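Coming up is one lone chain in structure tokens, specifically the form predicted on its own.
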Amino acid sequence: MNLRRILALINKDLKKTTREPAVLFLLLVFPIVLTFVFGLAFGGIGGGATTSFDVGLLNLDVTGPNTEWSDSFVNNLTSSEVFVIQEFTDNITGQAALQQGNLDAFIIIPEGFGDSIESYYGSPFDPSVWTNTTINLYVDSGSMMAVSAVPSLVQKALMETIFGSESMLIGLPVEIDSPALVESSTLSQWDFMAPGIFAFAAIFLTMIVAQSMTYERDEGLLKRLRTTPVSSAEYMVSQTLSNMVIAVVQVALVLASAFAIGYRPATGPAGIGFAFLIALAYSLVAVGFGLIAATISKSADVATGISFVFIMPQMFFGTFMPLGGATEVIAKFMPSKYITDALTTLFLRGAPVTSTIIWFDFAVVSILGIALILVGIALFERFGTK
């Protein structure tokens, strides 16, 4: 392959993008408009619902004469229809699972929990003789639903443990400590939606690639290129690299727009750099889907419609749309979902760039992107140039 020819083709593609108002709006102006509209509309609004929460549990009250109270509390949590309990044997493992997004909350039952309740029943009207303990509750700051619902549900389970079905709001020997909740409660709905905006903006690369390839085929440009020293490999590489450039520009525009309206991700320069890296990987996915759409399209107009077969599922199941039940299963097959998950882990949970979960997401997007590029090139070379 000749680097000079590839660079010339990239320059041609980028110039064509900047000279087409509709394409320029969709790829460059649209991400800015999208970010400002959603950021301003949802900057201070919360809401939504969920069907279940994955909750980690560490029970330290396993010895002594009153451990039946901690067992009862665990049973009340487990019997809840909205809690899926996963028990841990140490704090470090549970905190790591929470930070990587594998848990919605993590509860630590302190040693002496049962003694506290027994001391209450011994002198229910004399708080001075109670043995006070604190349940440590950590809530995933990357889950708006968990932040809103988990503390009250844990409080309800605690009341049922102490008072049974006749729970009432009176002084208790045990309290729930939730320092993570105080910090995360300041987040708006926009904070939870922002990671999905990056994937949402890049999705339309698929349509632009399909339109461009179909148009150049119909106008005879591909046939004319065959009469020049430019090889098919050089042409395909230039298409891929030019769209990777556009993906980088899109990430920069979304970040700049988000910062302009006050968004501050819970990550540093390394996390921002990772956002650019995974966007580059996702551009391979977009080009691959675009090549497949161009292969089965008879015109640029048809390519637009067919490209939405690949765009719409990713928009609704892989960005910032609320998921639950069957839709969560469907989302696992959407490349855009892995970008959103990785950036949520970085931007909301504040996980370090060394976290294995974000590199797993990156690997999934990269492998799928390369596979789609290879399939798309093979199909377009065989059927799409005729």
The other form holds:
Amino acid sequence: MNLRRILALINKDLKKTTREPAVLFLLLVFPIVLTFVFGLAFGGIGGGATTSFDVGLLNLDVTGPNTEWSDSFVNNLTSSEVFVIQEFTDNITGQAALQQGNLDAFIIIPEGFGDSIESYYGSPFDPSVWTNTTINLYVDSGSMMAVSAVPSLVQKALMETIFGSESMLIGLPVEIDSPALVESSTLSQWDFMAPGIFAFAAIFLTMIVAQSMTYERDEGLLKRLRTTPVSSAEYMVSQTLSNMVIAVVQVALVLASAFAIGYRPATGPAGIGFAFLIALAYSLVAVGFGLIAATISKSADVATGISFVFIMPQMFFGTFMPLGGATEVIAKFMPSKYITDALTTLFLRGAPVTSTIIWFDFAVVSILGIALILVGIALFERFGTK
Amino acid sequence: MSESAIEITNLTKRFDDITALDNLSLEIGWGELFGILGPNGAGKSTAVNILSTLLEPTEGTATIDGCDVVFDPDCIRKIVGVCPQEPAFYPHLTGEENITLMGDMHLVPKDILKERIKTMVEKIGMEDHIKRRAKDYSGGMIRRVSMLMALINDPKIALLDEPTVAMDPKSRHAVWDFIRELKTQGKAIILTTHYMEEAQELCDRVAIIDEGKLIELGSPTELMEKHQAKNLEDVFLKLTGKKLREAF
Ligand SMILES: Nc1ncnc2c1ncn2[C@@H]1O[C@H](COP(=O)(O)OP(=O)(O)O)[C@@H](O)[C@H]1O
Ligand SMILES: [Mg+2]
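Following the display of the form predicted on its own, present the structure of the form predicted together with the partner chain.
Now the full complex is given, and it begins with the chain already shown.
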């Protein structure tokens, strides 16, 4: 292993990134554009504004002696600054408004709501004599923000209604932190997407690796190098390192552009450092996939197509696209998902860098990266250099 | 230094049903400019690729300065300079950067590398273009740069596979002068070509091969005398009944 050879090869690769417009665009310009576009479209710019949800309300508990409970619940919902309450008089128009996207959520307070609470206060320790009722809550499944934030905020208003506002400060041995977090900060959908952008940008390294390896093979450059004393280990190390450099630059660019449009991740320098670290680990994954794609590609053009076999699923299941049901399961197999998850934990939830979960994500990406790159090198050297 | 620069003994290379090289034996001395002359498909590149450790022979052996091409490729890669038939280069790099990259692979000391590039570039007539990106080069420029990429390590042995093919006359003469000078430095040079005038002009000895077999060996003048031919083209015609350039 000779450092001079490795540095010379890295230099050659990095020059390609800055000199070839297509590569420059895909690896460096595209992440910036992507960040700006998504930031603009999903509310990153002007991030000072308070997020609010349009919530429809149908109060069916309007008769009888105990209606002050439902009034109080409505008050609590209204006084929370995140809800803009719109009253409805029937279910059908409310549901329609939700379906048309005019509402983020629709709440139905059932008849007998006040009676339920009274029955609870009549004998708090004997659930068998309570009269149970259910609040119906419908949330716009198209809004990631609403799905994740509304139920807990409603829950909070309900607790305040039943136990009074002090109940949030005292009482339970276990406390749920997230409603407070969601309400006190000014989150937009962009805040939920931003962590995914980091993975999204790095995914395309796979394509560049596949293209450049097939190109160097087809143009006889690999052979030419093989007539010199450079070893294939030195070559592979240089490939990996140059892509690591690009991954670091990508993270820096995405962060800088996100900052420029007002994004403030809920983490400190250590969390930012972690973002670079996991991006480095991910570049191993990308190079590994790139080598595998290059092995099975007959030409650089084919390599572009084949790379998408590795890129597309990671893009759809592992970045910022909303997931649910089966897609959640598929996502578990996407390396990019683990970056997105770790960065979501840090940047959105504000977890400390000592959290086990992010190091678990890091371990998954690293181990997978090392495994893929070894497999990629073995396959490429065995079948891909012809 | 071993006695002869290159020793090829009963070298055979088969690709499935094609015998690209058929029991070839040659010995090439230090300071010799040795031509391998033959039509397209004769097996010239196959021979060069075996010598440059890119291909393993099916049978037979070859050594360069005593290093076996199969068992000691690392030894060979240090002492040869290989100019491939297809001039592989990085289009996004300048001519100079392409050459420097090769020098880095050979760990040529940096100051020597710089100096050497300067002199070589002037000798081959590329000084006006060497800082341009290689993607903007003409075919002749690319071949000249490719030649410097091959020789930047100042190799004891140069393997030049059709270095002037499809080159304009001006570039070709620049390359010929360049090759002649290499010879004066005591290097052993193998030059493959299907241009008989090139072999005649440059080579001390030529091996004429056809369909992988050695059919004649000697200095151009010897061969022309022996076959009472006015040039090597004629020699080939008399030997095979084919014309060199139409033989493919
Ligand atoms: N990798 C290969 N696979 C199969 N056949 C090959 C391969 N390389 C060369 N050949 C065949 O071997 C013969 C000699 O080729 P080559 O050495 O390239 O000839 P030359 O360089 O003299 O034009 C040709 O018939 C060619 O088709
Ligand atoms: Mg050839």
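Everything numeric here is computed off the predicted structure, so don't read it as measured data. Numbering follows the first chain given and starts at 1. In this text, rigid core is short for the largest set of C-alphas that superpose within 1.5 Å between two forms.
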Large Cα move at S355 between these two forms, threshold 2 Å, rigid core = no
query = Does E234 count as moved between these two forms, where moved means a C-alpha shift of 2 angstroms or more after fitting the rigid core?
reply = no
ask   = Against the rigid core, is the Cα displacement of G101 between these two forms at least 2 Å?
value = yes
request  = Mind pulling the C-alpha shift for F73 between these two forms, with the rigid core superposed, in Å?
outcome  = 16.2
request  = Provide the displacement, in Å, of the CA of P151 between these two forms, taking the core as the superposition reference.
outcome  = 3.8
